[in-house]
Structure formats: structure tokens, C-alpha cells
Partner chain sequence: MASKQKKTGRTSDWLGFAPFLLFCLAFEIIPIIFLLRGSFIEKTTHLFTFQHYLDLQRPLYINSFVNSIKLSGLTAIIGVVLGTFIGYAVYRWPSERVRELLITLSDVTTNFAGVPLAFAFVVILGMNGVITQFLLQYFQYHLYPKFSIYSFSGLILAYVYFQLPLMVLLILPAFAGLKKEWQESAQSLGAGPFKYWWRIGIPVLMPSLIAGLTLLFANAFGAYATAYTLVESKLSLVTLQIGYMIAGEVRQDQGVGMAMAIGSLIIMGLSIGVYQAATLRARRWSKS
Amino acid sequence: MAKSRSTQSRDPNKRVRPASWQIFMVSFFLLYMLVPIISTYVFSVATRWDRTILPEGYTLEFYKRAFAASYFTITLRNSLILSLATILVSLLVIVPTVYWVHTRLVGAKPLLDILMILPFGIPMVVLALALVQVYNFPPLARSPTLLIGAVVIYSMPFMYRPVSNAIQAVDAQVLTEAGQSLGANVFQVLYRIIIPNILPGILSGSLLVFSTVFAEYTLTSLIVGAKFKTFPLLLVEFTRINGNVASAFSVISFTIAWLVSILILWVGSMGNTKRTKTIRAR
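Model, the form predicted in complex with the partner chain [one chain]:
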């Protein structure tokens, strides 16, 4: 190619290598993000790691003890029940509503948006306090049902964003009119046309809700406590009993989160829905 000028490096399009300040910032970020996670993974297979830089030896002992823990299966089962029930209720309540608002009740869109942002403005402890105070009578008081209600409220935005994006993307209004002109009623339109078309959105929403609820600690511990022990509660218990076993639990929990995240990305690229960035309260 022609003679290259010294000024060429100023051309941002031509720069192939990152600047040193970029490398510095990104390395810092990577270290901050990865060291705690990697350490937990290593800690869970280390025999002893409090006197030396590298572990003194490696073992799977703590995983054996974790799986053998008396509550392990029950808590795992409870966590699954809670997550799946939440997803189910979320789907039933949110998907028809979002569809309805987009096609028949556009005027309610601002109200829906506010209701969806509201959970971010309510600390989970406050939600728990309010629910425990109001529903202090059986059978609701401190029951798993009450917990599901709370968790649905808290995880609502995670279902809403992908579903709403998907409905917008497929132009539900036009599809509905097309369906109706061919003689379908509202339910037929919803189940035969809309839902199949927004399935990727529904899937990523469900997965987001799953990973949120599976790691949920605050609402569970404050609303039902030991009566309905989930996986995160077991983890907290073990952080006080045995750090090594707790790290094995942590790793299981991390790994599930990673897997679900990868699934979400995969589903997202499949349906070409926008990457959904939502925050979650802690």
C-alpha cells in the first residue's frame, strides 16, 4: 500500500490494538469480576487453603458432603417449585396483559410501565414487611403462597421487558387484525398466532425469572423462613457451619446461574430479541 503517514495512528478507524489505558481498565475489571468466582471454585475442591497461596491439596469431599446434606434434595426441590410456580403465575398474569395493552388498551401503557418500574423502588425487605403485616391470618400468613405472590411482584420486570419487546417486534396489532379478519377470536389469536411468534421473548423472560428466583434469599427467609427452606437458605446456613461445604453449594448456585445465562443468550440470539437489561434488587 501507499506510504503510511505518522498521522495515521490518529485515525480511530485504523487502530487495531487497544490503547494501554483500555488494557489497564479492562484488566482491572476482569480481575475484580473473576477473582472472587474463581477462588470460590478452587476453594470448593481444596483440602486446605488458609496457610498457603495455592491449596495444599484437592478433593471432592465437600461435594460429597453437600449432596449428602440432609436438606439438600428438599431445598433443591423447594427452590425448583418456587421458581416454576413463579414463572407460571408470571406468564398467566403478564403475557395476556401485555398483549391486551399493546393491542386494545394502548392508553394503559403508561400505567403498565409505572407498575413495572414500581418493584425497583420498593426494597424487598419493605415488601416482605408489608405483606407479613397485612396477611397475618391463616392460611396466607407466612405461607409459600404469599411468598409466590411476593416473588412474582419482585420478578415481574424480568418477564415484562422481553415479552413486551417481542410483542412490539412482531407488531401484534397487525397480526391480531389479520387473525380476526380470518375469523379468529381473541383467545384463538393469542394462542395460535401471538404466543408462537413471541415464544423467544417468553422463553428469555422465563429464564430470567428462573435465575432470579432460584437465587432469591431475602423474601424467602423473611416471609416463610425455615418452614419452606430453599437452596439459598441452605447456603447461608452452611456459611456458618462449614465454609468448605458452603463453597460447594456456592459453586452449584454459580454454575446454575451461568448455565441459565448462557441459555438466555442462546434463546436471545435465536429469537433475535433485544438483549434485555434489567436490574434486580438484592
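In this text, rigid core is short for the largest set of C-alphas that superpose within 1.5 Å between two forms. Numbering follows the first chain given and starts at 1. This one's a predicted model, so the numbers in the text were calculated from it and none came from an experiment. Compared with the form predicted on its own:
Once both forms are fitted on their core, a CA shift of 2 Å or more is seen for residue 254 between the two forms.
Mind giving me the form predicted on its own, seeing as the form predicted in complex with the partner chain was just shown?
What follows is just the one chain, with no partners and no other molecules.
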């Protein structure tokens, strides 16, 4: 009888109701995350919102002003170029390096982990001023190329950690030895075996890097300024002019970041689907 009761109590199909404090904590977290975003969305369409709890009226006029801004298209294009270029450079630098460290230089992994923490401890103002002082010769002086290098350094930990965890999870050493035993060289192993297996980590790192770089302001304003105006610079400029239009720019920025994130995830899922079909066909 006791045995049957213990079996019933451990029934995996039986739903366990969350405790009240768990519901409270999850609700509090959702409110903490969603209320500022929802408020920004509402403020971007509010005619006036300073005398009552809810806006006194709603309008799309501020979005019309945002889209009619003279530098809207240029800044949006520059931000997308900067974000995508940073993702590409980060992948070209980090993926081979992490793979090499995990398979050939295992003793250097603790040192690499420490180096990847350093960007968190270096203020962006210090990083920008240091790069401007060191690379003060053409064609790098205050150029978009120097800016890409700066944001790659700043966002490197966001790409490194997901890729490193993914390579460690798939046991790159075993996969490398298996590929080489079949006649593949190092580049073929990395391209055809390792990268497809760590694609979720690459996608996670790419999403983190994109969301970080697309909203980056400090490095851009200090290194290139108006020479390569990005979307955050335009947003800050309108913050001093009209808060409602600035909120509209924030909403546009959120929406673009979400759409690009969904696109990256969709491309990754399509790649996984094609790879699964190929394996089944074989």
C-alpha cells in the first residue's frame, strides 16, 4: 500500500501547481519588463499624457514625423550595416579561435575566458578615447571601420560565451577526430561538422550581438559622430526636441530588432530542417 502511494505521489504525468510566491515573482518580473515597453508604445501615440492616468487622446502624427525625418533612412541603414558587419567579424574571429582552443590549446581556455570578461570592465568612454588616440592615422582615424572594430571588442563576450558553450556541449575533440579519420582536413571539419552542430550557439550569440550593437550610442558618438550617424544618435537628438517622436523612434527600434531576431531564428530553423532532410535522405 505504501509503495503504491509513493508511486502515485511520484507520477510524472501529474501536474504540480506552482506556489503562490512563484506566481508572484513571475508576475512581478513580467510587469518589471513589460510596463516600460508598453508605456513607451503608448506614449508614442499619446496626444497628451501628463495630467491623467491614461492619455487624453491618441494620434499617429509622431510616427509621421519620425518617418519624415531627414536622416531616418540613412541612420537606419548605417545601424543595420554596423550590426551585421559586427556579427560577421565576430563569427570569423571567435568561432575558429574557440574551436582551436577547445581542440588544440586546451590549457589556454582559462586565459581566453578571462580575456572575454575584460570588455565588461572597460568603460566604453575609455575604450573609444583609447582607440581614437592610437588609430589616429588615415584611413582608420574616426572611420566606420574603426567603429566596427570597437563594437566587435565591446560585444565579443556576447558571441564568445554561447559559441564556447555549444562547442563544449558537442565535444568538438571527438567530432574532429571522427572527421579526420574519414579524411577531412581542419577546415572541412570546422565548416561541415562543427559549425552545423553549434548553430544554436551561433544564432544565440548573433541575436545578442545584434541587439547590443543596434542600440549602441556611446562608441558611435565618440568615434565617428555625425560622419556615420546611426539610429541611436537620431533618437537621442529627438529626445531633446520632442519626447513623443523620440518614443516613436524607440518603438521603431524595438520592432526592427524583434523582426531581425525572428529572421535570424527563421534562417537557422530552415538550415536545421534542410540538414535533417539531407541526413534522412542518406
